Structure formats: structure tokens, C-alpha cells
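Okay, so here's just one chain, in C-alpha cells, the form predicted alone.
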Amino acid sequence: MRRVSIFGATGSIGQNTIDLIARAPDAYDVVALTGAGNIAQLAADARRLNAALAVTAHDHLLDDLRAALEGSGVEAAAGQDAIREAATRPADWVMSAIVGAAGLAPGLEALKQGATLALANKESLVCAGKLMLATAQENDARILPVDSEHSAIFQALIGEDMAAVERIIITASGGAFRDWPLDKLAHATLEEASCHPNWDMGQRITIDSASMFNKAMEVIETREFFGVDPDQIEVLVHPQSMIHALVGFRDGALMAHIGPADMRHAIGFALHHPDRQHLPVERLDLAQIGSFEFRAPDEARWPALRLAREVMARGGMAGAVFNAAKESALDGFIEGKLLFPQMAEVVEDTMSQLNSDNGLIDATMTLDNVAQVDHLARQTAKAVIENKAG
């Protein structure tokens, strides 16, 4: 049996992973599941999969988790230290789907154990790409991308020579506001930003899709994971969300990955790699679809894309600044302190203040240093948000 752990089990990626594993329960030994506040779901899944351990990120919910698991034989734990400890338990395959910078530490711990890390946590490569890749190499571990775009790139590159790659094109749906007049964006509500036209995702990533911060993160990830130059990475708005990425080669050929808007495709590819197994996803009828639409992204509408280019040009731990400011700005929008366009302003102002200081941002990339940069950026962003809100 294959030993697996799922970090972020109660989120959309985690639930899709569980859906696939539950279809072949005899093939997997579930080591650990982690979640946050949805104790009922976490406990139900731990029972269903006969997991050895279930962990909630919230210390104060430990008694609730224990009560929900009573009589199941599943061990219960709580807190960030418990999540990191869960990542040290031997597993062959680990899903990293915790949202935000909190996913970095357990992902690194899993790599130190030599596990295959199925990476859905964007922040890990954005904040600490070099550290993640070095840790994987040092421990004979492997990182497999689970973002639909990076899985598509990975698949298109199988058997290819990276030296022959001319460009990589990642697609974006454009999110909830792709067709809105620019002057209307300042009046966008939280409810409107939380509705994605194609994908069924959590609130935070859905809002990030509308602001294109999600795609900006993926641009940085592409640079880190595949080692290409920033000017080789392009973004193309594709409203149908069926072509997930394209790779262009020096002979002019484009290799496209086409599939349904269903995260089980990318998850299943990582779960079964290097084999391809049957997946319960829609089979596309291209004749019925008829045509695909593409358009160039408007950076006036989506300044996050320009900011991603600035992160890559700045280097060092600028990605950690970018991510922390982005998470803080998103909190500000959700809490009603910021208008939708002001999220990008907060990130830009935070980057401007911290990137001008060559100190900590240019220090050696360690987990502790990334955490310090993250903390400093959140403090700075908080002050920027309060100034705008005031």
C-alpha cells in the first residue's frame, strides 16, 4: 500500500484528493490529514479513510476534534507544531494544499523525509522556491506540480529538452471581473468577487483569480519550478479555462494541454505519476465546444501581473514580501477595509517600502529568514491598509 498524507484536507484541493483516494481505498494507507476550522469534515474524512492522525491548525479546537473522533482509533492533534510533526511521519506521497505561507514549513518537512510532494500551495515556490528545490534535491525527494497550469506545463515538457523551449504561456480565466468596465471595479462587492465563472474553489483563491494575483503567483512559480527566464513567461486570458498552458519551442511549435476545469485531473496526474490512470473527469467534446477564445491581459485591469515581473527582477526574498502583502491586502478586502483595486496598491506600496532596503530580503534563504521577511511585510502592509482605511 502507498502511504499518503493530505495537508489542507478540508479545502477544495484536499477534498478532490480525498475523492480520488476514496475510490481505491485498498491502494492507500492514509498517514495524516490536516485541516483548519471544519472539524466535522476533517473527522468524517479521517474516519472514512481510516487515517492514523488528524490535525487541526487551531489549538482551541483540539477537544472538538477528539470528540468527533472518539472511538475511531484516529489520533487527534492541534496547532502548527503538530502539523509540522505530522509532516515528519513517513509517507510516500504528500499533498501540500494548505492555503498561504503556512504551507511552507510542512512542505519542507515532507521533502526532508524524501517524500514525493504534490504541490498545490503556491506560496511555497513564490516565497522560497530555491529553498524548496534545494531541499528536494538534498533528500532525493520530488516535487510534482498540482496547479492546473503547472501540471499542464510539466506534462507538455515530458520527453522534451528544456534548451529547446522558447516560451511558456499560462492561461487565465480572467475571473469574475474580466468584462467589467474599469471604473466599476472600485464598486465590486465581496460577494461578486467570490463567484468564479468556471472553477469551484475557495473564497480566497476565487478573489485572487478576480484580481489576477493568483496568476501573478503562478508566473513566479513558473520561473522557479522550470528555471526559465522571466521574459519567456507569458499570460493569456482564455475564458473557457480548458487550455491550461502552452509550451512554445524554438521550431515554432506550440504544445497545448487541454482538459476540463476539474482539479482532479492535475491531482490525479500527480497521484499516479509516472503512470496515467482512469480519472472520473469530463471527456471534452471539441466539436460541441466549437472554438476557444483568447485575449491579451490588460495590466491596467490586473496590475498584479506587473508586480510579479517586479518581484522576479528584484530577486532575493521579494517573493515573500509580495505574498505576505497580497495575503494581508486580501484580508483587508474581505474585512471591508479596502476597495477591490486597493489590494494591488497595498502590495505595491509594501514592496516599494521593503524592497528599497537591501538588508534581510537579500539574506540567505532559510525558513527562519523567510518567516522574518513574511512578518515584516505583514506589519508594513497592515500599516498601509490602516492608512488607506483611515
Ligand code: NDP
Contents of the next structure:
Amino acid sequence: MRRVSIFGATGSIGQNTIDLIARAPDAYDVVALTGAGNIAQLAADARRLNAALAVTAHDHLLDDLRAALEGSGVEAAAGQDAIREAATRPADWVMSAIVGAAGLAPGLEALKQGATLALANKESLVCAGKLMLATAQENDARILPVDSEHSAIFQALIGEDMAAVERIIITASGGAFRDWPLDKLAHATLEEASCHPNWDMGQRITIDSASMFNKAMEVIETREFFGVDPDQIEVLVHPQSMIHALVGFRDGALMAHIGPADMRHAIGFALHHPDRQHLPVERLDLAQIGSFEFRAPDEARWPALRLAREVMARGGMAGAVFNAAKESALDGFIEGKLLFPQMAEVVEDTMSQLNSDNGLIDATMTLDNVAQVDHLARQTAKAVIENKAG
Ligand code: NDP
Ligand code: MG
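Beyond the form predicted alone, can we have the form predicted in complex with this ligand?
First the chain shown before, then all remaining chains and molecules of the complex.
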């Protein structure tokens, strides 16, 4: 039996992971499931999968979790330290699907114990890519990408020599506002930004898709994970979300990965790697689909893409500033303090205030230093947001 843990089990990626695992319950020994606010789901899944441990991120929900698990034999715990401790419990395969920078510390713990880390939490690589990769290497642990574009790149690279790679193209649907007139973006509502044309995902990544902050993070994720130069990474708007990424080789060949917009493919690939096993996803009928559409991204519509280039050019811990500013700006938009286009302004202002602080950004990348940069960037972004809102 493979020992598995799922961090962010109650979210969109977590639930898709559980869907796959629950189809073969005898194959898996579930060590830990974690969630935050959704205690009912966390407890129901922990019971159903017979997990050893269930953890909520919220201390004040410990009693509720205990009550929901009563008589099940599942251990209950609460708080960020408990989530981190759960990641030290021996497991063969760990899904990292917490949303935001909170996913970094448990991901590092899982790598330290040598587990295979299925990484949906792209924030870990944006904030601390070098630390993640070094920790994996030191502990002989493997990171497998779950983000659909990165899973696609990984699959297109199987059996290939990285030296022959000329470029990597990641596709973007363009999100909810792909075809909106630019002057209408300032009036975009939370509800409109929370609807994705193709993918069914958590609210935060859905809004990040509309602003292209998701793609900006994925460009940085590509650089960190595959070690290519920033100018080898291209973004291509592809409204159907069926080609997830393409790898271009020096002989001019482009290897594309095509599949339905269903995260169970990338999750299942990471779960069964290096095998390919049957997955319950739609088989595409290309004759029925007829054609694929592509466009160049419009940087005036999506300034986040330019900011990602600035992060990569700056280096050091600029990614942690970018991510924290983005998370704060997203909170500001969700709370109604910011207009949709102001999110990018907040990130840009925060970056320009902090990126000149060489002592901060160029310090050694450790978990503590990343946390310090994250904290300062959130404080700075908060002041920028208050300024705009006031
Ligand atoms: P969701 O918002 O659906 O789920 C997030 C999960 O994290 C939930 O289990 C949530 O608990 C938990 N959580 C929230 N805040 C905290 C916290 N502070 N500490 C610990 N746990 C917390 O997100 P998604 O599943 O959409 O995304 C998860 C990650 O995967 C993100 O990094 C995202 O970018 C990435 N990703 C997602 C894709 C998708 O299709 N959804 C595609 C590619 C990448 P609760 O719900 O109980 O409050
Ligand atoms: Mg993606």
C-alpha cells in the first residue's frame, strides 16, 4: 500500500485527488488530510478514506473537527504547526494543494522526509524555487508538477535532452476578461472575475486567471522548475485550454500536450508516475472540436506578465515579494477595496518599494528569510492598498 497525504484536501485540487484515490481504496494508506474552514468535508473524507490524521489550519476549529470525527479513530489537530508536523509523518506520496504561501513549509517538510511531492502549490516555487529544488536534491526526494502546463511540459520532455530545448510555450485561456474592452475592466465585479470559461477551480486561482497573475506565476514556476532562461519562456493565448504547453526543440519541432481541461489528468499522471494508468477523463474528439485558436497575449490587458519578467530579472527573493503582494492585492479585490486593474498596480508599487532593498531580497534563501520577506511585502502592500482605497 502506498502511504499518501493530501495537503489542501478540501479544495478543488484536493477533491480531485481524493476522487482518484477513492476509486482504488485498497491501494492507498492515507496518512494525513488537511483543510482550513471546511470541517464537514475534511471529516467526511477522513472517515471515508480511513485517514490516520486530519488537520485544520484554524486553531479555533479544533473542537468542531474533533466533534465531527468522534468515534472514527481519526486523530484531529489544528494550526499551521500541526500542518507542518503532519508533513513529517512518513509518506511515499504527498499532494501539495494548499492555496498560497502557506503551502511552502509543509511542502519543504515532505521533501525533507524524502517523499515524492506532487506540487500543485505553485506559490512554493514562485516564493522559494531554489530552496525547494535544493531540499529535494539533498533528500533524494522528487517533485512532480501538477499545474497542468508544467505537467504537460514534463511529459513533453520525457526522453529528451534539455540541451536540445529552445523554448517552452505555456498556454493561457485568457480567463474571464479575455475579450472585454479594456476600459470595462475597472468595473469588473468579484462575481464576474470568479467565473472561468473552461476550468472549474478554487476562487483565488480563477481570479488570478482573469488577471493573468496565474500565468505570470506559471512563467516563474517554469523557470524555477525546468531551469530555462526567462527569454526561452513564451505565453500563448489559447482560448480552448486543450493544448496545455508546447516544448520547442532546436530542430524546429514543437511537442504539444493535448488533453481535456480536467485536473485529474495532471494529478493522476503525478500519482502513477512513472506508469501511465487509466484515468477517468474525457477522450477528446478532435474532428468534433475542429480547430484550435491562438493569439499573442496583450500586455496592456495583462500587466502581470511584464511583472513576472521583472521578478525573474531581479532574482533573489523577488518572487516572494511578488507572491505576497499578489496575495494581498487579491484579498483587497475580494474585500472590495480595490478595482480589478488596481491589483497589478499594488503588486508593481510593492515590488518597486522593496526590490531596491538588496539586503532583504538578496539574503540567503531560507524558510525564515522567505517568511520575513513575505511579511514585509504584505505590510507594504497593505499600506499601498489603504492609500488607494482612501
Ligand atoms: P482551493 O481554494 O479550492 O483550496 C485550497 C485548499 O487550501 C483548501 O483545502 C483550503 O481549506 C486550504 N487552505 C486555505 N487557506 C489555507 C491556509 N492558510 N493554510 C492551510 N490550508 C489552507 O484552491 P485550489 O485547489 O484551486 O488550488 C490549490 C493550489 O493548487 C493553489 O496553489 C493553486 O494555484 C494550485 N492549482 C490549482 C488548480 C486548480 O485547478 N484548482 C490548477 C493548478 C494549480 P478549506 O477549503 O477547508 O478552507
Ligand atoms: Mg496552470
